[in-house]
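Here's a solo chain for you in structure tokens, the form predicted on its own.
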Amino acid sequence: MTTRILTGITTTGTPHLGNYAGAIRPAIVASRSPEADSFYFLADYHALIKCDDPARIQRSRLEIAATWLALGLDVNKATFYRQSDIPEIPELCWLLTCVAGKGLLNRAHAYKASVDKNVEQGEDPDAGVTMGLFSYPVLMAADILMFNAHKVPVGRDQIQHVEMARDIGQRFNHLFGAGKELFTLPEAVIEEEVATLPGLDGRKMSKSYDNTIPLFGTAKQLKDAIARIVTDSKLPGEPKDADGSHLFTLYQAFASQAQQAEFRAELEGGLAWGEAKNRLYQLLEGELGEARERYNALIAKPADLEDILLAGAAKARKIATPFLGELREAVGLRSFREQVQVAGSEKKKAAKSARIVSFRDDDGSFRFRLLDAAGEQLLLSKAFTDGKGAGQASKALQSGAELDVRVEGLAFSVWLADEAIGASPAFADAAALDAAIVRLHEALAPQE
């Protein structure tokens, strides 16, 4: 069984060694397996959330997306995209919006600590708490269910989202599935073997203790800050403690089993820690070398990275689209073609009509099929690969121009711009076939 894997990068920051070892490296790796459908994005919209610097925004969407493809994500197998190329999230976020209680949302953990540190100051609970922070859990949401994604990989801080989206979920497809499982319900995937690397002074690496080691910096820069690295002041000759040094860590994530054994047994003999950090560089610029190369190259073609960023949108949106078109039937947001119900005390029954129905086939291509009033199928359109071409033809179909039905045999096609666009079941006779396409001219007779 295919599980449907996604994961958003906010894009407010350059990545760094730490970011690479936490969740980039181990996400293209899950990436490669059969069993995984991924799917990856620029979280963007939240990166409004906490930058008000469009600049910096603008420059973390270009750098993100070039590491990740530099990085060896593989965009045939996954889809990779910017959540702001995809309308049907914020069209589902408000859906979302309207079931989400305010008193939900009042516990999120990123909400709480704004209004705790506000009253702990003396400020009014609420003072500088936008709506985009209050809102963080059910943009987040929609990013997950509009995909119906089963794992969802988040660090320990992100659980409760996660935890959120379920809750979201649930309450619509309580309210509006019919039975249905119009969403399904997301895990929280939490990789405890995932290294967290330490940082230059031995904390956490994190911009915000300004001890990160670039990730594709030059090669010179990758050099110094590897020689900032903090160790204790015991001399060459002298026995280093593998196991109490970051940079030992910091080795460790990068190294085969057979490097780390030979760099412990040389750490432990007395190696100077100038020369160890020599071992680190060499270490990670063989694992580097070659990705910021390709790095360098996707950032001087922007273009290039919007063009696959697009592509990417599109495939997303073959999901995407026909999913919300099912979200918004299931709330009422209906065509007035499909169902009329007269508002007042007593409702009557619409006259039954002929109308167009649209579906996606089974191979995930888009059809749609013509009804006459009866309920029979006069016409079954062609295969599209994706909704817009399908709802171009039928619209073109329903514009009153004059039809190109062509018989063939005991069945019909009919055609736009000398193409076929739809075909009729084969009838029982010749009197059969014709009455069927007296209907088929009602059908698509403009309404007076």
Ligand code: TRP
Second form
Amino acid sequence: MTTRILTGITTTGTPHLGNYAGAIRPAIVASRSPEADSFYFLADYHALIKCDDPARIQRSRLEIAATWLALGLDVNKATFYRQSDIPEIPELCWLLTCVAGKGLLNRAHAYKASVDKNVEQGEDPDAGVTMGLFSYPVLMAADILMFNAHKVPVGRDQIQHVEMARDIGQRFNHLFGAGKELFTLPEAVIEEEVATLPGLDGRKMSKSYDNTIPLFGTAKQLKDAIARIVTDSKLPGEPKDADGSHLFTLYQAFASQAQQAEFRAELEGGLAWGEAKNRLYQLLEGELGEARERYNALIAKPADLEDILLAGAAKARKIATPFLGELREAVGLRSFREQVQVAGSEKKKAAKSARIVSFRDDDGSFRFRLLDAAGEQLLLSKAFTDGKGAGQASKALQSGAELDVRVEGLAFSVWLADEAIGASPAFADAAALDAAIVRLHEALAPQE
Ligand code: TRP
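Okay, that's the form predicted on its own, but what's the structure of the form predicted in complex with this ligand?
Below, the chain from earlier opens the complete complex, with every other chain and molecule after it.
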């Protein structure tokens, strides 16, 4: 069984080395595994919560898209898209907003931090807090649940959000799933080894500390940034404490075991800091030099990037559109057509409450059930690999064409074009079987 891995990147900044080591690189490696079905997206709706500078949003989306592609993300294998190209996401966000507890969201770290700060400063607790900030975790839950992700690689600061997505998904399942898991409950995954990279000053590398090393700056920018890495004042020849030095930690994140051991020995043997910085520069240039060229080529052709992202969105929506249809159905946002058509004779009344319920199976396949007026299952479809196949089969069944029903023992199956597309449960006796077949015909009878 494949594992669906999903993660989003907020498009407010330019990716730096910390993003690369902590998120981008492991994500790209993971996406290559044959068992992985990866969904990576630009969280540009989330970006609007944090940033009201349109030029910066636009620039950041472009840079982040180019970064992932330059670093080798294979868009034929992974699904790579912009959140804002998937209208199903904000729609799902609303469905989830209607079940998410306000108390749950009150506990979100980001919101609480803003409130605490306001209180400390004697301001109104909600001063400057937008509904976007408050509802941030619900939008994130929609991102995740929309695609039934199993694993969500994130930084530590996002674990709580993934847990909230679980909570909200679980509540929705409970309220609307009728015993069935509509949503897969996601799990956060943290890359333990290099989850956070230290910045120039030794604190976590982060734009807000202004201590980052650029990922695709020029070679000179890379060199200058490395020159600013803070070290202790040990002189050349004095032994250095490798483990106590974040320069070494940075080196470790990109070096093989053998390179690490060698660098450690050299530092302990008194290598000068200036020389140590040069080693780090060589290492990073080796890791990033080629990708930087690809990056510059991509940035120079934004229209090509646009096409790639739109193709990614189309791929994502093949899943999102039918799934949102099921969810709308589940909460009661259903077409009037069925009911209007069946208002009429007694027989049609019987058909009225017979219904088809689509769902996704644990293995990700698409199925539907046909339930009779009393809610008894008449038919369980076979497993379809996509929602479209399931949709076509259920449509064909309801088309009013003559049914090909084949009885076997105390059960029946329904055939379409030489293929059994669904089967009944086993009935207690022949009379029950016959009665069920009558109800099957009633349920699927053509309606004027
Ligand atoms: N909030 C995440 C961050 O700031 C970005 C994000 C948005 C995300 N939607 C997501 C991450 C869904 C994982 C899954 O890092």
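Numbering follows the first chain given and starts at 1. This is a predicted model, so every value here is computed, not measured. For the two forms, the rigid core is made up of the largest set of C-alpha atoms that agree within 1.5 Å on superposition.
- Once both forms are overlaid on the rigid core, the distance between the two CA positions of Lys301 between these two forms is under 2 angstroms.
- After superposition on the rigid core, the Cα atom of Glu326 is displaced by less than 2 Å between these two forms.
- Relative to the superposed core, Phe366 shifts its CA atom by 2 Å or more between these two forms.
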